[in-house]
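Given as structure tokens, the chain that follows is alone and in the form predicted alone.
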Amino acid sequence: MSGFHALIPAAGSGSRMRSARPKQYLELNGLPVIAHTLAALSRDARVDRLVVVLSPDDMEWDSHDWSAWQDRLLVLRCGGATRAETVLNGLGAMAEWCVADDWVLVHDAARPCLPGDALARLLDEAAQDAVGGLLAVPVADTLKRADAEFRVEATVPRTGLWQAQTPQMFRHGVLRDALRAAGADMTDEASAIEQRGLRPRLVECDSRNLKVTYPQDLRLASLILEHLND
């Protein structure tokens, strides 16, 4: 049977957070957001194991207690200057012991809310499909394309539009050959899988899965685990 592997792309510094610390450190709930986003991952045991991947100058990530995870937990740290470059590199180092066929579920360190339930569903589903898929939640606002002064240019119909969010999960050779071929700006892993032709499965999720950003989605993210798998 085909192995499922969590690997989550840390490498990142969280600009937009206006912070000095990477935003995966960040104090949430009394623990760093990555060791929510681990613990979220971790809940399924049929996650074999936790692939993390660092930038090769990380300081911060001994700094810290991961012993809840270390059954499973594997650090790597060959983070690229991209969020492709590093899964790719990720991917890359898992090649040593993670055969082709094996899922990967690629997840944001800094999206800690993921529910129980909605893992559980991307795996069951996912796993049944040929290409793979992600989690997503269907469009519920209406959308609007802004021009260049940032007036409205027009509406966009919302009907089948869905939001990406992670894991995005595939098998891992056909996602390394993607993510190569799809270049280093790639940005989501299920655009690199459409630009080979393939049709990704969306598995519905909610507003809950959340990816930590702005500074005010801390307060939300506290909010939401406090409840998270009632």
The other form holds:
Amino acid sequence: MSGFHALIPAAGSGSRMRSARPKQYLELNGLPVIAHTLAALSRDARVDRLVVVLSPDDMEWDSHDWSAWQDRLLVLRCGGATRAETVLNGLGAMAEWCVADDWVLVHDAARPCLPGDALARLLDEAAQDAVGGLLAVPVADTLKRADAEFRVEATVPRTGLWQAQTPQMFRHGVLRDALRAAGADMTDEASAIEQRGLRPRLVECDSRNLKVTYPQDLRLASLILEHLND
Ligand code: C5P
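Now the other one: the form predicted together with cytidine-5'-monophosphate (C5P), given that the block above is the form predicted alone.
To see the whole picture, the full complex is given below, headed by that same chain.
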């Protein structure tokens, strides 16, 4: 049977947070953001490894206590200049111990509020799929395309549009080949898979699985976490 491994790219600087500290280390309900992310992933016993990929320059990881996940955690210091490079470097290091058919769930370090039921659904549904899949949310708002002066150029029909989230779950060998072929500027794994002519399955999640990107997101994440497992 194929294993399930989480790969958590955590080598970003988080410039949109306007903070000198990378966003995965910002405090959220008394813990670094990434500690909540690891807790959410490890709540499902099927996820057998948590692979965190840090920047080689990371100065902060060692100053926190990660013993809660010691038996499942593997820390790599091979992050790259882009998210895609970080993921590709992580997959390369994982190749030493995982097989091409193992499932890899790539999950942003900065998504600390992953609901357990959505993770379980992804594991159930994507593992039955020939390609794999990702969590995503149907677009709720009306979408506008802007021109260079921030005036509405067009209204984009939202029917059939989804916002991609993470985890994004694909087989190790397929994902590694797809990212190698796609180049460094892919903003998610599914895009690289799509470029290979494959069609990832969309598994519905909701807005609780937000990516902490702007300063105000931390307050929201804090409130979501308080009620996540109600
Ligand atoms: O910046 P963004 O919000 O797109 O980052 C998403 C995730 O990718 C974060 O967990 C961030 O740490 C990670 N990342 C990375 N290596 C980079 C850039 C981003 O691991 N060079």
